[in-house]
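So this first bit is one chain, no partners, the form predicted alone, shown in structure tokens.
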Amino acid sequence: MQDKAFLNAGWYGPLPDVAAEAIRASIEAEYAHGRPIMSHIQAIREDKEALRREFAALLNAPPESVALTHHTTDGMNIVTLGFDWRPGDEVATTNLEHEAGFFPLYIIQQRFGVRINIADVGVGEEPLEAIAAALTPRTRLLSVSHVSYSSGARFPLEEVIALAHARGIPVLVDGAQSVGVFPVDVTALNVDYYAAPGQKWLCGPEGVGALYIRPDRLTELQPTYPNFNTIQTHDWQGRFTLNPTAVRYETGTIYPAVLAGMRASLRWFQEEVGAEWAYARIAHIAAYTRRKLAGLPGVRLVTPEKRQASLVNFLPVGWSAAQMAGLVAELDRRGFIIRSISHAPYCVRVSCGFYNTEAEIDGLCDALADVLAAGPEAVSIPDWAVQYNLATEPVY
């Protein structure tokens, strides 16, 4: 962060010194003393137990209801694939979901004959009516983001959950763009399943996240990835009992250095940064970013103002999706790391973190104004954008 303005926490957050040091110490201990020794194995178990408790505290959840995952996508898959799906069952979602939410639904559609009902909520300004219309008597799950990664809209999750529960439908939430951005109280929300990342606003390393399963839902899902910790007791004739906690759903080994780094990041976020301060700072810097972008010629904001969280998504008017990728690459060269969204609603995204400053936003907007003034023909389209044929997307 001393070299560039890092404005892409919605993908990865910056790694703090304490996490890097914890990762380094874990790797050095493995290298010096070996891995398959009981003291090492016990230390890993203790780290995992502690990390479950720390994620549980962050989400206001009972520790036994939290499973460690490798990322948000892991959690979305564990829940989606854990249902006893039958042909004719239906699942509902929205048009603003990440692939982590969409693709598991595609798999159950192909594998089990499940019908997917997609609510077109526009950019998420008023999503309730469309979500309600996507729910039918055959809907067994609603899969939805807390904050849309593609439009930046924060869904009214309390109302969404109440709507689904009134029809007896459980709700799975993709929390990739919400955990670490504002307080998430899964108990107060009465949410059924909530998948969370570690590497974004919590500034942990990649390769670790968490999945909350409401205690009364623990026995309703089947484990999709059985491993050593899935089963509590068994015999050699196939009789077994499952682990009574959410640990039964964990997918296997998480690299010990990652566990150590995530614990360090979480403690740092909670104790040194201060979660409440971080939430307030993120809200402030996102609002500041929105105001600055709104004042630029050729910029149209995509994120609905009343649904603003930490993501500020905007459209450079007249630019194709491929050219937006080129704009992002040019801003990267100038020291500002953001990203583009290469599918509908086709936009550019600024992810605001508690560590960002007003001066960085000012610098971003100055650089953006300069690039926009030169026009889309002045940027170089990255190879990956051409490869995926984004250059043929219609301009706005």
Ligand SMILES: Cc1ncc(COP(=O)(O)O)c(C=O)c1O
Given for the second form:
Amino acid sequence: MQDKAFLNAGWYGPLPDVAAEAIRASIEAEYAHGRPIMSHIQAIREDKEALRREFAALLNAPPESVALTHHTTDGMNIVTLGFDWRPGDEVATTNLEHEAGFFPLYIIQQRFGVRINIADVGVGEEPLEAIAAALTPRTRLLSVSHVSYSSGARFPLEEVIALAHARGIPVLVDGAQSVGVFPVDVTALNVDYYAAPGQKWLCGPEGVGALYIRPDRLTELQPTYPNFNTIQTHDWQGRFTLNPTAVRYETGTIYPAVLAGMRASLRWFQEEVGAEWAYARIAHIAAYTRRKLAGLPGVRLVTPEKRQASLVNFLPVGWSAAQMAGLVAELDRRGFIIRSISHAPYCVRVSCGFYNTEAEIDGLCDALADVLAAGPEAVSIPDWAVQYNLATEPVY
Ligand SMILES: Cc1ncc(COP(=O)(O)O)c(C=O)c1O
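Okay, that is the form predicted alone; can I get the form predicted together with this ligand now?
Once more the chain from above appears, this time first in line as the rest of the complex follows.
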């Protein structure tokens, strides 16, 4: 944070000192005193239950409805693979989803003959009509992001949920770009399933996230990754009862250092930073970034203004996907960490955190203006973009 302007929390957030210290302390304690010691195991269990309560409080959910996961994608898989799919069933989603949403759908399409209806919502400015058209009498699930990682648009989730619920369709939400960006109240939303990461906007370590399952959905969704968390009682002969809470969906052990780090990050985010302040600050810095970027020649904003959250996505006009990767690498050399999106809508993305300053955004825009003025031919294409075969024709 001190060496560079870090503007990429949409990928991983920065880790606060308190979390780094908690992680270090946990690793050192295990190394010094050993791991499978009952008092230690008990302390880890307590840490895990405390983290569940803390995630639940953040999302305004009952703690029994929250499963701890390893990341957002875990949650998307737990829900998508937890249905008793039959050939001819349909799922709906949008063209703006992350692999975390899409890939579990690909698998149920291949494994069970489920049809995927993809609503083309453009960049997400007015998504409702296209989403409604993707819902049919055979649709059993709508899987959608709260905020699109590729266009930056914040979907009008209340209305999306109302559309689906009016047709009796449950909604699974990918909350990777929303939790820690603005308040998310899963109870008020009446959402069926909501998956969240720890490592992005909540500034936690990698390897932990949360999945909310609406309490009345617990009896419908099957556990796909059975392990010691899943079953409450059994007789070693195949008769069993499931854990009565969302714990039944958890996929296994979470590294204790990660639990400790995530707790420290969450405490810091809520108590020291102040979640409400962070949300307001993010909105402010994103609006500032929009205004500054809009003033640069050769920049076209991709994120619709009325759908703005913390991601400000833009297109450098006349640049190819490969050149955008080169632009990002050049800005990195100049001290500004952002990223490019290498598929439609091809663009460059600035993640605005509460810790970013107007001066950092001014610096980014000055550096960007300079790189844009030199033209796309002046940047070198990074090796990874060559390996990924990124297109070399201008996007627009
Ligand atoms: C919308 C969206 N969903 C899911 C993911 C994947 O997140 P995770 O690593 O927590 O599974 C990301 C980002 O990496 C994302 O932007």
